[in-house]
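Starting off, we have a lone chain in the form predicted alone, written out as structure tokens.
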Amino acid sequence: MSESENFDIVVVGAGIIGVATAYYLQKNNPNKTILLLDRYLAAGQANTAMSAAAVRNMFASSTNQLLTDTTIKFIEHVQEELGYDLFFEKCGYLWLLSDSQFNSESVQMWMKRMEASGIHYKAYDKQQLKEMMPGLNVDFQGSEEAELMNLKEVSYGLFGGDCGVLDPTRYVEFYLEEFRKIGTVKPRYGVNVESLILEADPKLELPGEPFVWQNKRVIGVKTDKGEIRAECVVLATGAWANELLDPIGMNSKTKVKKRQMFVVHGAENEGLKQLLSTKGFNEVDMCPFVIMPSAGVYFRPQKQEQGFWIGCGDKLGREYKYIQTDDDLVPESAYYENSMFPVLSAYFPDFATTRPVNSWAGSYCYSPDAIPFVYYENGVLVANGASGSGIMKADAMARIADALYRGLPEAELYGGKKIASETLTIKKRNVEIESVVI
């Protein structure tokens, strides 16, 4: 790489949101030179690869419903009509709920909003769940341990059949291949973007500028391999957005929280084998993605591995943290043993004899309302704050980013649905607060 290069657009971050955005920008701006950069040695190796790799349209806010429902339909289109196997399995999402949770105002409102938006769901009662879910413990009556751990009895299940799981690497590869077909610039990996280049607009060639009284604009990036200048810099860096925006005084309004996944195999455990092959919820005869009523513990089926990925959407007690290095994202075995495992094995006792065979950690980039940001200011186009839902919102977010770049008042999402391009911006934001966050 020479000391300074010039492109029309530089996309920083080759996770799912970055590659999708690069693709739509290139598709709709074919004469533009677009460079895709990532600090890792391949695309999709950071938080995209470290996610639970699940998709759902079961949200309470109409904005998140629109973003996810159109993205999931696009995923189905890619796999079923384009023939690109994303290993997407429509196993569904199952929220296990106590009586008080199910009958709460928030859950009842959630169901009404899904009905209004045409989001399909089904409610199961305790008896149905006992018959359908192998090994599920729905009764903690008289259990001192359950009382001590604040475990809620399972009374209902809320199931979304259009939800499922996929292979995040394959999803990234799809957009990357499409981007390469039409682009003229080869993506670059192993390039660390150290800072954004902020200059006066117009530049007056005065020593020490830009000054406070000057207009300013991001005109490129400084990397460990030299400067790259561009008309537009796209930041799709998720948890690392603050690292680049803070030094130039732009507030991304996002926070980062560490999230961990632990892998349990069930091939030698008859109970877990039966659980993995749960019948009745979906056409693929597999266990849904299950969220337990207490402590935010969940698991997703992994049929190829004959096992489960187990995670936790912890809240109070687990810090938000500025992610600086990969060392900040080391999984903690004690966290699984002391926090997640007791809850998991209480609701599904067949997990009691198993221990993780693999684990990893990533980070979720949370926005204050749990709805993403997509905005274009001062030469930098930012797409982040997906609040752990990047994979399930990526296609819609990328289309909105492209519409903002082109100055269009509306973005057309998959299936022809439209959304105002400035809906997810900071200055003209028009969204509700999302209440269904894992």
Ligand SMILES: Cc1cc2nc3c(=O)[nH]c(=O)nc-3n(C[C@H](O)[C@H](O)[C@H](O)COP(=O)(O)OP(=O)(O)OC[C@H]3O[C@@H](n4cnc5c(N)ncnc54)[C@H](O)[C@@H]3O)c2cc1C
Given for the second form:
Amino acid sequence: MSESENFDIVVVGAGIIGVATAYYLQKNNPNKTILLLDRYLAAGQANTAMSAAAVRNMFASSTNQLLTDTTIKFIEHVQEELGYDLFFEKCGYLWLLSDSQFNSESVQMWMKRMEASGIHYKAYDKQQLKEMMPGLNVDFQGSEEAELMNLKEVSYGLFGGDCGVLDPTRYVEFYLEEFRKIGTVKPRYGVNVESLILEADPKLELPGEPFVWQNKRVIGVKTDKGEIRAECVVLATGAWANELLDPIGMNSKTKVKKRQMFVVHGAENEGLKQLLSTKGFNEVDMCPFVIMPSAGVYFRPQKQEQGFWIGCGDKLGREYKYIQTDDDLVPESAYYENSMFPVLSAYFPDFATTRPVNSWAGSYCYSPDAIPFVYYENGVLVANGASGSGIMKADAMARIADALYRGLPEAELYGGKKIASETLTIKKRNVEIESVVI
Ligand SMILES: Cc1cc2nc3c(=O)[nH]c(=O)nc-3n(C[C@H](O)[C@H](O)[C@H](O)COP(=O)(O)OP(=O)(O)OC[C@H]3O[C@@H](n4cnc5c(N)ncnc54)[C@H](O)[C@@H]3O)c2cc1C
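If the structure you just shared is the form predicted alone, then what does the corresponding form predicted in complex with this ligand look like?
Every component of the complex follows; first up is the chain already shown.
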């Protein structure tokens, strides 16, 4: 790479949101030169690869419902109609709920909002769950341990049959291959963007520019391999957005929290084997993605591995922290043993005899309302803040980013549904607060 290069658009970050955005920008702006770059040596290696890669449309806010429902339908279209296997399996999501949770105002409101938006779900009662889910403990029989841990007994299940799991790497590859087919510029890896270049607009060539009274805009990026100039800089750097935005005084309004995943194999465990091939919920005879009623513990079936990925959406007590060193991304085995495992094994005792064979950690990039940001300000087009659900929102976010770039008032999402392009911006944000965050 030479000292200073020029492109129409530079997309920083080749995670799922960056590759999807690069693809739609190139598809709809065929004459523009677009450089996609990432500091890692391949696309999709950061949080996209660390994710549970589960997708659900079961949200409470109409915005998240729309972003996810259209993205999931696009995922199905890619797999079923374009024949590109994303290993998408419609196993469904199952929320296990206590009696008081199910009858709470927030869950009743959530169900009403899903009904109003045509999001399919089904409620199961305790007896049905007991018959259908191998090994589920629905009766704590006054257990002191359960009481000590504030564990709520399961009374209901809320199941969403349009939800499922996929392979995030395949999904990244899909957009990347499509982008490569139409783009003229090859993606570049191993390039670290050190800063955004902010310049006066217009430039007066005076020493000390930009002055406070001048208009300013980002005109490119400074990387460890030289300077790249572009009319539009797309920031799809997810959890790392603040590193680049803070120094130029742009407030991304996002915060970062560590999230971990622990893998348990079930091939040698008869109970877990049965759980893995739970029947009755879906057409693939597979265990759904299950969320416990307490402590935010969940598991995702992993058919190829004959096992489960276990995670936890811990809230109070888990600090917000930028990722600075590799140590920030080390999974904590004691956290699994002392925090997640007791909850998991109380609801599903078959997990009691197994221990994780693998684990990893990544991070969520949270927005204040748990709805993503997509905005174009000062020459920077930012798409982030997916709040732990970027895989399931990527297609919609990327189409909105492209509409903003083209100055369109509306973005057309997969299936023809429309959304005002400025809905997810900071300045003209028009969203409710999302309450169903895992
Ligand atoms: C444990 C865990 C479980 C999750 N489960 C789910 C789930 O089930 N479903 C779901 O939808 N989502 C899930 N998520 C969230 C999901 O992973 C993210 O929302 C999604 O990956 C965000 O995509 P992204 O492209 O913004 O980020 P990333 O994949 O993190 O991509 C950002 C890219 O930017 C690059 N980058 C950053 N800074 C620079 C720089 N200065 N120079 C060059 N390159 C840079 C990085 O190298 C990286 O490749 C989970 C996340 C975690 C951690």
